[in-house]
Amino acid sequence: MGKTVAETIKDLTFDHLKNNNGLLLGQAITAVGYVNHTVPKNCPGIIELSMADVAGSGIAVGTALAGRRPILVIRFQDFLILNGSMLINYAAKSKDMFQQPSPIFVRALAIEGHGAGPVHSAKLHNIFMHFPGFRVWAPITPNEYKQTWTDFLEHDDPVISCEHRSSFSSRDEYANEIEPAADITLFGISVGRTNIIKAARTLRAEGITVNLVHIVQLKPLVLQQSWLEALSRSHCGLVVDTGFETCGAGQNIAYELMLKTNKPVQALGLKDVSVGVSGDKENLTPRPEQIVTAVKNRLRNRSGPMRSA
């Protein structure tokens, strides 16, 4: 049996700290379960940062400039906002402006549901896709995490690894599923991918043919030819994102897909409302049943405007 995502992260981190002169920085690393059991215990190179989020990323930038290739752990993606100033205005710009790269591997953790509340539930990959200089990934399998880490080591740009804690216990790997001709092609981002798989089971049981495409590398975004061909043979497409739908990654990718194929593609993501603590105030990644409804609406109105679920 293969290793889980958490075990994979821990192994890669241990090797980096012990054998590659690396560093790992973050808040309360050792105090709260070593970041959901993804950080090796009693390993040299772990630096506990203070609770001053605006300073932590600056320390990470300094260690990157010194050649240490640090891992910066942001336990909740909401805190990327506070840490964003140094990441956006220095780490992502220093290579272009000063010919001095600042390679930082930012582990940006996401969680949703379970009463996580308004300042612990964000998925903010779309923000860092917007700024030049970042490489942005959303791995949710062991091999995808290895691919993300290899990309970091092979380049000298800062990487935002958008992780979802619900994937940490998983050993699963996912492959694209392409039909010769399908009614619709579903594209998934992060844990939106597990939901499109569940939605596809329901749709197929009702006689609707579905392609599934898994998007892991968000920036630079490479629209693979097999994806475009699959979409071109479909009636339409749907991109399911874990982030906000308004001005989000899903909408951007849908736009790019439409330009390449001239096929209608809808984006489905989080509602444009703040998340609360109580269950009726949660703002979650589109559920399988929402995806099923969106697909049926899209297929029912093929010649008309796209309509959200």
The other form holds:
Amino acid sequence: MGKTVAETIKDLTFDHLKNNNGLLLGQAITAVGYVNHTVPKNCPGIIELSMADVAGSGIAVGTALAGRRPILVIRFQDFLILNGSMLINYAAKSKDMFQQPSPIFVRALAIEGHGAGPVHSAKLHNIFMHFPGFRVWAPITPNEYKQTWTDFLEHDDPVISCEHRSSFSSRDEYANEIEPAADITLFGISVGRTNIIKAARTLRAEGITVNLVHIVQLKPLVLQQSWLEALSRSHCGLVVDTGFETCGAGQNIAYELMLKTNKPVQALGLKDVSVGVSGDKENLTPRPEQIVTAVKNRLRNRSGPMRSA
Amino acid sequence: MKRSSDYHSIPDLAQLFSKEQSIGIFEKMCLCRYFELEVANAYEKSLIASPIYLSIGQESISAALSTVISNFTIFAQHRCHSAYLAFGGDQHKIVDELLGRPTGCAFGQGGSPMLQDPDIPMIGHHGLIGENIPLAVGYALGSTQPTLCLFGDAAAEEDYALTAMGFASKHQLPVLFVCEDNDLSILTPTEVRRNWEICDVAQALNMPAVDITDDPWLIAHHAQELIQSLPAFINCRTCRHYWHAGVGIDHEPEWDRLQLVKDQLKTLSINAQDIEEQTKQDIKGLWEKLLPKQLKI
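Please supply the coordinates for the form predicted in complex with the partner chain, as a counterpart to the form predicted alone shown previously.
Now the complete complex, all chains and molecules, led by this one.
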């Protein structure tokens, strides 16, 4: 039996700290649970930061300048708004400005539902895709995590690893599913991918043919030829994002796909309202049933303008 | 009075330094002063297109520090010409940087506030005031090497500046923090902005700290002592002669440390005039050599 995502993270971290002179920094990372069992215990190179977010990320970037290839754990992506200052302003620019790279691996954890609410449920990959200098990934499987980590080691750019806590106990891997000719091609980001898989089951049961494409590396975004060909053979496409829909990664990727294929591609993400702690106010990643509805609407109006689900 | 040319000074301190050390300090002060006057001249003639942040009046701090500490990695503030020059930064590359050339020390991308030189070594500042404080602390944590962090009295108010200093204290990191306290944030005096002293904060963070005027011998004296017990903090009361950015002047500075040092050198029987004149000519020659022929100043 393979390792879970959490075990994979812990193993890679342990090896980095023990054998690569690496550092792991974060707030409350050695407290109860060790960040969902992703942080190794009793390992050198683990630095507890104070709760000073901006200073903490600056200190972590400073260790990157010293060549320690630090891992900075951001337990909830909401905290990236503060921590992002030093990452965006310095880490992402230093290579271009000074030819002095700041290779830092930012573990940005997301969660949603369960009352996570307005300060614990953010998914902010969009922001970091916007700024030059970052490599942005959204791994949710053990192999994808290894791929993300290898990318970090092979480059000298800051990496934002957008993780999702709901994937930590998973051992699953996902492959693209591409038909010779499908009604629609669904693209998923992070746990939006598990939702497009569930939606596809429903759609296929109703006779709608569906391609599934898993987007793991968000920046630099490489639109693979096989994706473009799959979309070109479809009537249309739909990108399901875990972040806010407005000006989000999903919309941006949909735009790029449309430019490349001349096929209509819609984006679904979080509603443009603040996240609450209960019921509909939780503003979750589009659920499978929402995706199904959006696909049916899209196909029903395949020759007309795109419209929201 | 805290803002004075003799605040916490020590009588006859200059006499405890060797003649070579005193000459060295003065040469560096002259280098910084006359280099920056050429910068101001070039800026006024529109030969420099990007904003400039002159440290004229504040030269004694870097001149003194560079005389008594070595092998420190430098994290200077945005007003960094003096630090770059005093610690031995490549003079050709700073001119090229100010002129926006790819041969500049920051490849023509940063300009005046973003100087760097890996050979000193000095790490580039990207322009967000006080950012260099957590970066310096992290660098000291990651490298375990001594680190010098220079910043202004306004940067000291950044939340991340104070908390980074606290982290350095907690982990006993080898950082010498030096505040170049010119009492101004752009043109807003410190007393309008806060009712606390950064030196008190540093002491409250459990690090040795002194609050002194910018007498270079006084700075050198305390720096020599404090680097034995890092992290530590020096607040240097100094005078910025020009505006925050550019070459404007509102009024005469409270004091001109260069002139005070010249007066002091007379008591040490050191011929300051020859050193000053020679430095002035050397700098003028450097700029004439590096400016395009049609743009000589």
